[in-house]
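So this first bit is one chain, no partners, the form predicted on its own, shown in structure tokens.
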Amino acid sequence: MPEPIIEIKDLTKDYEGKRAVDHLNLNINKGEIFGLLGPNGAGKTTVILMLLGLSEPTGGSIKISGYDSTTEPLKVKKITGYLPDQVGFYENRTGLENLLYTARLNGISGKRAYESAEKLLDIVGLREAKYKKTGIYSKGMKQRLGLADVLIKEPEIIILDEPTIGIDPKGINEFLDLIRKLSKDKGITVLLSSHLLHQVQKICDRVGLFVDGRLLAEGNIDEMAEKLFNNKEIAIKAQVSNITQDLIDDLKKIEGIRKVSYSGDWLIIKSIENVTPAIAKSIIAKGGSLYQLSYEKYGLDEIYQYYFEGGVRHD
């Protein structure tokens, strides 16, 4: 069984009558990666305040690790990072400067704090940069520095909290990149809040679809779509060499399979299930040559629509 470190029970929220979280549950397991997914406004900053003890419940309760984030909030933070949307830094140290003296807020000094802070500079890809002011770094090279001063401290949990806003795409990747190596790598738990869907289906392990303070489903991708689009059909491509009625009629006989039709050299099938091992072996034993094959995957772009569609929650 998975061990949860983060337990998320009936946590509410309310500001001025406004409910901004509302009876949220949720388990996150150690050394997953998990994403927190929804619109701008939804909430999601508000739960990691809470999370970080930094803003207090109306309702529930949040365990890190056994620690009460209400009542332990300096035992949550010791064992958390946190990277917000926007560092700072002061920008007339470098890099280095930068990171020793967070290695000392966190009683980490001399020797260690200097080896530890050359390490993560190297491991974020800032070692070139590492004697340069901070304040003619790049939004990519902060956040990577973000990065590298949020694990100096060796916490177990990082808390990202739409951390590629403003970086260029290749930045992002390879910010993406760095965080699930450092996961697997290390065995950091990472709880990842965007609104940004390819970001979070490129690395989460599982995912959680929030909005207007509620968490709509959650789950592994994969699982999540299998759920929703069961019976739902999938279109199967296929460019064969020699397209035959005698083909056409075999694949129609496969199980799962609704309608077969074709243009040039392409096959398109409607099936309510995967069946492309099945359709290989019907083209090849008819004689045809199989140049390529694919199918229609659900992912979290449906997944999503499928809840937000034209602004309807779908519960």
Contents of the next structure:
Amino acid sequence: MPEPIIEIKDLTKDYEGKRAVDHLNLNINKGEIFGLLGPNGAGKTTVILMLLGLSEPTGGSIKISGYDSTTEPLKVKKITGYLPDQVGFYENRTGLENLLYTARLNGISGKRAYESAEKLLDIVGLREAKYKKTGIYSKGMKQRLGLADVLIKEPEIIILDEPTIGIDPKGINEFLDLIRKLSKDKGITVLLSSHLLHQVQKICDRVGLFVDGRLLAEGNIDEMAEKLFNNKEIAIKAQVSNITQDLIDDLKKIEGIRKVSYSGDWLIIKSIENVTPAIAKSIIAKGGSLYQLSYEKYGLDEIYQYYFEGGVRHD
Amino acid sequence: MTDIVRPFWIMVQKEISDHVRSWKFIILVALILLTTIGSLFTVLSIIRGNAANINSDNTFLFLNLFTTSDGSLPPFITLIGFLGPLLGIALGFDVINSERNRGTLSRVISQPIPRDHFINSKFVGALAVICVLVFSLGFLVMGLGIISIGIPPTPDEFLRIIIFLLLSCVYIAFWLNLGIVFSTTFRQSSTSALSCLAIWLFFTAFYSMLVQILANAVYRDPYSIKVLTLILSRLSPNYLYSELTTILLTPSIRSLGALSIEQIYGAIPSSLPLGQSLLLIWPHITGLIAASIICFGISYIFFMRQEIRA
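Right, and the form predicted in complex with its partner chain of this protein, after the form predicted on its own?
Every chain and every other molecule in the complex is listed next, the one we just looked at coming first.
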């Protein structure tokens, strides 16, 4: 039985009459990496701020490692590291000085602070830059320094808000691998929020889909696909030489097909069952050349599209 | 308890070192230092030039170091009255919004510290810098004075100077707090700096004119005009400070308002003792402290209620 370290119950937050978070219920287990996935403005940052006791909930409760975030924020902040989405450092100080300051605010000082700062700077790959002022750091370096800054307090939980924004693709991969490694090595629970699903998919044990203040679904990716698409809708993609309106009309007549669309020379067909033979037959009958035909079960990509583009509510 | 108190002093330390290293502070200090030394030299040359007229009965000679001028450079008290607010504003106008814009606010506040540590440490840090600066300037003037005229201050004079320096800190703290209020209200540092300077300019240049016009419009007889002018003028922190320093450093001034013939009749034309001078300016002192605390209170409430997100 996994033991929850973050317990959110009926969490609600109103902003000027608008409901930003709507009865959120969520448990996050010790040692897991949880991805809070949702479009911009879904209320992810609001949830995170409430977790840290930096914003007061309108209703509901949050327990982090047994402490109430609203009434005991100091204890929560002692064991929780937070990397904000727009992380900033004191630009006229060096990376090392910035880290030491955070360490001292957490009651770690002297030699111990210095040693652990040096070690963390090595881990995040900023050994060369530690005596340089953070004003000249690139976005990726700042983000890595941010990770060191979060880790220096030796937290049980780290919360990363949009950690990959503004970093180049290579940097993103390195950064996420680092998070994954640190989490697994030290048993740190990670909650990360993102609107970029591929990154979340890559390192998370579980994800939660969070749209308009509601948690639409949670679980690992397979579970979610099953839960959301119990009507067994599938996607078929076909690469065809010449797509005509005639062909599309023809395809729509096939039983089971719900929707046909195309982009470039790709046909995208949504269907409730696997009707690839009928599709192939139809394309050839219309004189088209079929180069590729693939059948896809729903992944996180489709789930994401389904919710964020269609804006469908799952009640 | 020490777990909560210690981070506070760490934050204050950081504030102080930030201020001391910043260019705006260095430039202002250079400016203040230059003008102070300039005004001190004019005063000393006046005193030397009139050395023959100085006799042992002329008490409070030492205070002249702070108040006398030949018109080319203002005396020390006017200088502090003028440049002090600038210093306060310069230290206060961007304390909150710059941290918010740089993204350091949310990072620092997510450390295990109470939220108000942030704004309190900003205030205490800047205040410490101000106090050190004001007192070192004051002692510098005193020291150079003793060296060049050779007469030490009497205990009474020394106390007056200390109280004057303390109240100067309170006065500058008022402008500091005004700066902090605007730095919590406005996102842009430039907006908050301009707003502070606008208020400062209003009180230094335009307020007295406005009061004159208003008083003349309301009353016809000179006495009522005078009374109303005085009441309205005292709403301005600049005016309060200038009255307060004048009384404190010029013990021969016996009253702040108009005196009737009956009151003057029979009075011995001597200086006031320190206690009596203080009594005269007691309302000013409380007023200035109150204004300063109210400003800080407003910024405190603003800050505590504000959302943390950038």
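Numbering follows the first chain given and starts at 1. Everything quoted here is computed from the prediction, not taken from an experiment. Definition used throughout: the rigid core is the maximal C-alpha set that superposes within 1.5 Å between two forms.
P277 shows a C-alpha shift of 2 Å or greater between these two forms [criterion: core-superposed Cα displacement of 2 Å]. Once both forms are fitted on their core, a CA shift of 2 Å or more is seen for G287 between these two forms. The rigid-core alignment places the CA of S241 2 Å or more apart between these two forms.
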